[in-house]
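Just one chain follows, in the form predicted alone, and it is written as structure tokens.
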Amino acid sequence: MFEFWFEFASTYCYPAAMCIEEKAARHGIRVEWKPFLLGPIFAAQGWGDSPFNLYPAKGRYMWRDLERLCARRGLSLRHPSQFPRGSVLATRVALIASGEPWLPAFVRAVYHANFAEDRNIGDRAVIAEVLDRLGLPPDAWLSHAESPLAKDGLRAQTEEAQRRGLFGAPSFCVGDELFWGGDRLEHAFEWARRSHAA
């Protein structure tokens, strides 16, 4: 099993979720995507606000390496006029359609609104807009997303990532193995074959 766990507020899952599953397809892995908040896991660890911000220095580099990463794959940035910007029902949205062959398009359409786009990931008509684009009901998926029984699966997905000793995103999960961040993505293929020849 290879899990690849995302927040959508998160600067760095923005590049991996846009290359994951071609990169995937050519080690022959299957992806499940795990979306959750990093909000509770930093406020556990007191912290009110992302490192990225608490710490400024880290916070110029972090946007710095991120204009280089993606003008290397070609993706569009635009630095977010909010950072982090809120993102519960799109991740609501992205873990009710767990195992829909449309959950990763999904996935980079919210991604590239927020940081290519500027657009608020926190407002129901962005995401509505997102659905439609994507030839799906929004009313149905919204409505869904907004009830209690997904405001309850997110709260348990997100306390497994605290178990599971998830600090930050992306990362990924090949059994008990964790692998933290865009540029373990590989090693964590790598560590996925070799645990499946085995």
The other form holds:
Number of protein chains: 2
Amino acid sequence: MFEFWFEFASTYCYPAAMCIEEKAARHGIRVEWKPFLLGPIFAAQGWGDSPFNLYPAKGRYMWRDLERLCARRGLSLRHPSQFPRGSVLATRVALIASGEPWLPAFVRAVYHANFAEDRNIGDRAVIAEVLDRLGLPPDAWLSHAESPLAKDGLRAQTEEAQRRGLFGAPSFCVGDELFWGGDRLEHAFEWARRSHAA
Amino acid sequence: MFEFWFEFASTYCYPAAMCIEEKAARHGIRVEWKPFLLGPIFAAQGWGDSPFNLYPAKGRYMWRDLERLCARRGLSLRHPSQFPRGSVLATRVALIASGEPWLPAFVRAVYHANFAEDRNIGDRAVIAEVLDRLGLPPDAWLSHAESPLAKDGLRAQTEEAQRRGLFGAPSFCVGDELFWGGDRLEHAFEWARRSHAA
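Now that the form predicted alone has been shown, please provide the structure of the form predicted together with a further copy of the same chain.
To see the whole picture, the full complex is given below, headed by that same chain.
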């Protein structure tokens, strides 16, 4: 089982989300998509905002590094006019869409809206449009995403992330083995292949 | 000019320092070794200790990740019984040894003592032994390292790091372009080669 833990507001999750399915396929690995929220995890360690906003030198570096990464991979990037963006609604949709064949395309479309189009993914209308473009009935999925079940599910998923030692995103889990950061993706794939072979 | 900014107490600098000269040579790049202290930079953003101690989930992950990295590269690792270790004296030696042909070997020997042998690199006798093994007169170099000139030089070097936007280590600078983390080393080499060719 290869888990990809992602947060829609996370900058470094953008390039990871755009490439992971294609890269995993080359290794014969199936990705399990695990949406979660970093906010509560950051709050638990005393941060009321993204560390990239709290620590300006780190933030300045991250935006420049992200520019270079996106350029290397041919990904569009428009510095979002708001950062981080509210990710709760999109994350709930991704959570209830677990196992749906359109989930990866939905995830990529939300990242594209946030980081390539500078659109407010915290806005219900933006998520509705993403669903609509995928040929899905927006109202049905959004109502479902706003149900107490989805709310509780996301809380549980975020608690699971914290319990399993996640502190940032993107993170990749292979059993108990945690890998953090897009630059560890190939290591995580190798670990998964070795574990499977063993 | 390809600058390698390193801090002797930094765990991720260990694998970077052990391989950088060999990797750079393959790209035809000469490394400029830039020792500095992270303590004052961390203090300026409100941290009185290593973030790996302040944020336990991050710390637990780092040690496991470092184990995996060292295993991949065939580097010994013994979890230091004290972390971070005092790096001021070793850093001053590295600073005054700028341009000396033995500097890279000294740097690697200090990292090896700290992370492969669990020795206290903050101890004058340990640094004396490292110098002695390299065939250098320990007393002469240590007295020089303890001079006001070396002290001021290190303060200036650390201020330069901060002014140039460094917030962690290892960092690599190619002109104004900053790369942070060992996993960005190849990107930094590519940048240096492109800048040189341009």
